[in-house]
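Form predicted on its own, single chain, as structure tokens, below.
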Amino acid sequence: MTQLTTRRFLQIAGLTAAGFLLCACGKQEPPAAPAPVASAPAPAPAKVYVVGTDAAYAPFESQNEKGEIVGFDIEVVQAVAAKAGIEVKFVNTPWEGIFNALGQGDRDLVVSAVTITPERGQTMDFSEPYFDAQQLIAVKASSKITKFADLKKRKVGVQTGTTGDEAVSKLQGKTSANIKRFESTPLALKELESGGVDAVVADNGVVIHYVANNPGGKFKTVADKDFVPEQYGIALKKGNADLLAKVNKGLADIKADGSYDAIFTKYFGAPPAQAAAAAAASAASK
């Protein structure tokens, strides 16, 4: 058996060690796990515009047996919102604080049979008009009252802060003890039914609806050509031009495609043109 020389042994040992060293140095580390792919951020939720409304003014806004806010104004704004591509949420808001809530930003819109007036226009913006209105007098069927001037020295019920309140205040004086102010028009009409006032002055749509739905009260209505015609608008916080443009476009769209006429007829029994003609004829005959 051939014996290895010391030199040869050392050469072999050296080569073997070098081989192990190369193997060790050439060992591949397992590939790092790929970094997770960042998912796209979720889109911001759509802005929901809060609409204030005093839900005690049927047929414009009221609450049904489920507590839902319903009415002509509500359906108009829902249709406008659909055309404008915006979302809305209705919040029952007492009339006395409704404009403060708008000014402070707690409400984005107000729809509550709000008459457009120069005074209100100083502190809020309005959409284009969406309803023509006029004051109307409600009295008991046996009453001798035939015109607005007859209310000069009578006890008259009004809803606080409305244009009916303004009209009677001009007739009698703002501090007249004969003016009885209520939180809502239905409350004023209840007072008329019980004999606490001689008449109620309020917007024609509300008065007509109440009289028709409360035959037991034995009311009648009195129109007067001296009442100034009014128009309702959707109120917005002053300076919100972008939202105002969307609302006005939505209004124009629902008037153009017949949606507005359908909603109007549902609540008032006839299209706007026919209803306006009937109201004008009634006032002219007084």
The other form holds:
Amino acid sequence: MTQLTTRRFLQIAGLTAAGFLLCACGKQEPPAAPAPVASAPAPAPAKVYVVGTDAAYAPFESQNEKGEIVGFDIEVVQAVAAKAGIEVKFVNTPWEGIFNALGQGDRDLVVSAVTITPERGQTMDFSEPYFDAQQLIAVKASSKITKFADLKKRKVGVQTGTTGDEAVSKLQGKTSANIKRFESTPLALKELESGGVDAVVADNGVVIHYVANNPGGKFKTVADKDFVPEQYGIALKKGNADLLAKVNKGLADIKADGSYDAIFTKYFGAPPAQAAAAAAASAASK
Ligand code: ARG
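Same protein, the form predicted together with ligand ARG this time rather than the form predicted on its own?
Next comes the full complex, and the chain you just saw is listed first.
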């Protein structure tokens, strides 16, 4: 026992003994109500919202050497939570089960570079968008592939159930044997490195980050303006209007006070407007 709790224990023990004494002398009297203990009542424990994330998606969400979940998405949600006055904790959750976990109520929020799509919108709610993205192709530096259409008859790696999977499924047909589906995007990129696939299609931020951090893999990226623009949102179980309002208010607050821009710049090297202009210029040149 710490000093404090020992003292408190003695205090309570003393009060109890005093109560017995009072009872002993006033036979018919009901037992005296316990005297109030001189300390603030413990506040009701705040609800901790559980945030699911597939932490194999740097720089949006990944695990550092200590096993902590870190990244752009994590810092955005932490900042949103601080503004909204809610507590959050992040739980690593495989992408394939992530929306189920949300639907079951095992996760209150999902932040996982999730693209807002009309189809997903039927089974979950989304916050306002917080990030612009687009698919990007990774190939070996020696590859002759120059555009998305070149992937029509190639072996392509994707993460199962992502928008990259959807794009390639549309190009090749959903049941194409040339689509190699992986449980994580890094696994698909490893397969590209070992020559098991000719290309990987995934979110631009993740592909750029991976290529930059794996110079040994000798990759290059191929942009294509035919990929539709995407936007990430924080996902919630349908109908949770209270929490959704809090999250949206928090997002608006961090966009208004510059903290969103600061997080963006920390991860992407330039504020959002500048980064968007650079991305548009590079896509237009393809
Ligand atoms: N933005 C893509 C999608 O929503 C890929 C997201 C994958 N996220 C992740 N953490 N693995 O389908």
